Amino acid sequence: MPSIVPNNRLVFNKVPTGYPVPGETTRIDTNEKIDLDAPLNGGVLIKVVVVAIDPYLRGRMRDASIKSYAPPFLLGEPITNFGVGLVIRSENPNFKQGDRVYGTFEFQKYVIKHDTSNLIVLKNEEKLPWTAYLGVCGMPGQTAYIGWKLYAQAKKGETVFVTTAAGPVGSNVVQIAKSEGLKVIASAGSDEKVEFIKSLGADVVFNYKKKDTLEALKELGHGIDIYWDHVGGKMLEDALSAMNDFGRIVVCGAIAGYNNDKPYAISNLHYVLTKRLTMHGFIVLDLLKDHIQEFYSEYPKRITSGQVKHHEQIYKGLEGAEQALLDTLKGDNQGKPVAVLSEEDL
C-alpha cells in the first residue's frame, strides 16, 4: 500500500441560517492527503472508525466571534466530534498498534494525535459493538446515567416526564427510571418512536405532533416530579405549568431553539419561585472526570445483560454524516445517528 493516501474530510463551510444544508453548510474535501509512515514526534496515527452525531453540533456551527460553553467550528477546518478509531502506529507509551481509542476526531479518515490527552483506550470487555461507545456507552449513555445520578434525586413512586425519549439520551433516562421504581412519561415525535419507547417500559407515551403536550399532562391527574428538558421553548413552559411542588428540571438541552434565530419566550418562569423547583442545566464534558471510570464499570454490563435497550441508526461514509445531522435535527433520525468512515474496522 502506498504511504501517501487521500485524507479525505468533511470541513465546516458557511455559517447556516436555520437547518445546515448538506453539501453547503459542510462540504467534502478530497484535496489532503496523508503520509501514514511519515514521523509522528511521539505522536499517535489513528484511522477513525466511527463518528457520533449530535444535535450540540449545529451550535457549534456560528460565526468564531459568538462564546458558548463549545468551542465554534472554524471555517474551512473539519468539523470534529466523539468516535472510535484504530491505533494504526504509535509512537507513545500509553498506546499500541490495534488499540481501540475514544476520544474526539476530525471527520477524515486518518489523524494524528499529540495530545492524548482525551483519548481512551476502550477495553470492551463485553464484546459491544464499537458503535455502541458512541450511544449507549458513549455521550449520550454518559449523560442520562451521571446527570440522572446526581440531579433527579428520584424517589421511588415518582413520576418523571422524558422529552425526546426514542433518542439516545431519553431512551436511556427512560430506563433508569422505571428500573428505580418510577412511573414514566414520555413524549416523541412519530408514532414509530412512540411504539419504541413503550417497548422501554414507559407508563405513558404520547406524540406530540398530534397530541398538546399540557393537555397530555394535564390527563395524568396528577403532576410531574422530574421533569427531564432536551427541547426547551414551549415543552418546558408545559412542564412549569404541570410540575408538583419541589420537583426538579433537569436540562441536558434545548433542541427547539438550536435552529432559530428568535429564541422562545417561557411565560411562566414564576413558576420556579411559586412551586419551589429546582432547575439544573449541566454539560456532562464537566463531569466526567469524577465520574467516567464508575460510568464504565457499571453500564456495559447493563447493556450486555438486557437491562438497557439501545438502537442505532448507522449512515456511511462522510455524506452519510451531513445527512445525518440534518435528520437529527429535524427529528427524523431512528435511534442515536452514527456515521461509519470505515466498514471494514468495526
Ligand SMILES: NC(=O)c1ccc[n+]([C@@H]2O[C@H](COP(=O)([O-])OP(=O)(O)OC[C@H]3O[C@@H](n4cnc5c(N)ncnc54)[C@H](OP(=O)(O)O)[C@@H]3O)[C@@H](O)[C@H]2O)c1
Second form
Amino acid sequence: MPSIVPNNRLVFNKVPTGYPVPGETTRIDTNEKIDLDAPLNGGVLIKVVVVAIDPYLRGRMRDASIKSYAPPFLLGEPITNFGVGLVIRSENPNFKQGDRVYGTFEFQKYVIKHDTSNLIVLKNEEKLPWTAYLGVCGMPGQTAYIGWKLYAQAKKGETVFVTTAAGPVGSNVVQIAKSEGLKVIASAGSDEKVEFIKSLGADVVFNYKKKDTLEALKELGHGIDIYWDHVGGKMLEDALSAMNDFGRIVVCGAIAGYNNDKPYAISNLHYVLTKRLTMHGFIVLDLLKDHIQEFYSEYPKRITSGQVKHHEQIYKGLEGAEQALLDTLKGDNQGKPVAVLSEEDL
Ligand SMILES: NC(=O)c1ccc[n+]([C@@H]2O[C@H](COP(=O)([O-])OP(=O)(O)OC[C@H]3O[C@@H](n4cnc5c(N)ncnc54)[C@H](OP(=O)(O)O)[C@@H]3O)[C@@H](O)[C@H]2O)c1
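Form predicted on its own done, so how does the form predicted together with the named molecule look?
What follows is the whole complex; the chain from before opens it.
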C-alpha cells in the first residue's frame, strides 16, 4: 500500500529588496506530496528534524545570474541550509534506519538523498542536543574555531574587538579569545545581549545602539590588536581608526550591507598601509577539509565540560523558519536560531 503524505516545503518565491518578507520572499507550498514506501533507487529517505537559520541565507536570495561564493536559491524551489535529519529508510549501506545525519537539507518535511557526499552520520558520543550541531558545534562554531586559529595570530595579553558578539560565531570567538588570555572588547545591539556576553567573560561590552563604537573604543585609552569583523560598514571604519600598528582584521561577515543594494564606502582604508595591518577574509566552507576532524575531536568536549557556553532560540516549523531569518537579519534573535520541523524527533 503506498503511503502518500503531504511534504510541505518553504519555497523561494521572490528576490527581495531590503529585508526578506515572510510569505512574499518565501512561501509555504502545501501541494507537495511524497510516497514514503516508494523505491529509493539506492537513495536515503530522511525526515528533516531541524534546520539552521544563518545570515548568509540572505545572500542566496538574489538574482540567479549574480555570482557569489554560495549558490543562489532558485525561484519555485525549496530553500536549503545545514540541518539534522533522521534516516527513515535507506538503500545505501552507509546509512541505516534511525541514524541522525548532518548535512544540507531542503526546508521540507522529507527528503530523498542520492548524493550523500555532504551527509555525516552523527555519533554524538557527548550526548549534545541535536540542535548544537547547527550552532556551537556546527558551522558557526567551526567558523570561530578555525578562523581564529588560522587568521587571528593571537598572542596572550593582546586586545581583540568582536562585533555581534552575542551571536553564534561571536560568542564562540569571545570564549576562545578569553581562553587564550586576551582582553576582549565586544559589542551587541541590546542590553540583554550585552549581559549575555558579559556572562561569557568578556572584559568590556557595550551596546553599539546606545554608544558610538569609536567613542567606546577611544574611552579604553589604547588600541586593538585584532578586530574580528561581522558587520563591515561604519563599524569596520571605526575599528580601522582604533587599530594598533601591525594589527590583524579578520573579515568574517559584513551584515550591515546584507540588506542594502549600495555598499558602504570605507573612508579610512589607508590605515591598512600606514598601520601595516593585515586584513583576511575567509569562508569557512573552504577550510573544512583540512580542519573539521580537529574541530570535532576538540570542540564538543569543551561544551560538555562547560568550558564553552552557548544559547539557542528555537522557532517552530516552516513559518518559524521565515520569521527566524527576518529576526536574525534585524537583530531580534537571541542566540543561535534554529527551526524545528519535527519536534517529536528532537
Ligand atoms: N566567513 C564565514 O565563513 C562565515 C560563517 C558564518 C557566519 N559568517 C558571518 O558572521 C557573522 C555572524 O554570524 P552569526 O551566524 O554568528 O550570526 P549573528 O551574529 O547572530 O548575526 C545576526 C546579528 O547581526 C547583528 N546585525 C544585524 N544587522 C546589523 C547591522 N546593520 N549592524 C550591526 N549588526 C547587525 C544583529 O546582532 P546585534 O543585535 O548585536 O546587532 C543580529 O542579531 C555574519 O555576518 C555572518 O554572515 C561568516
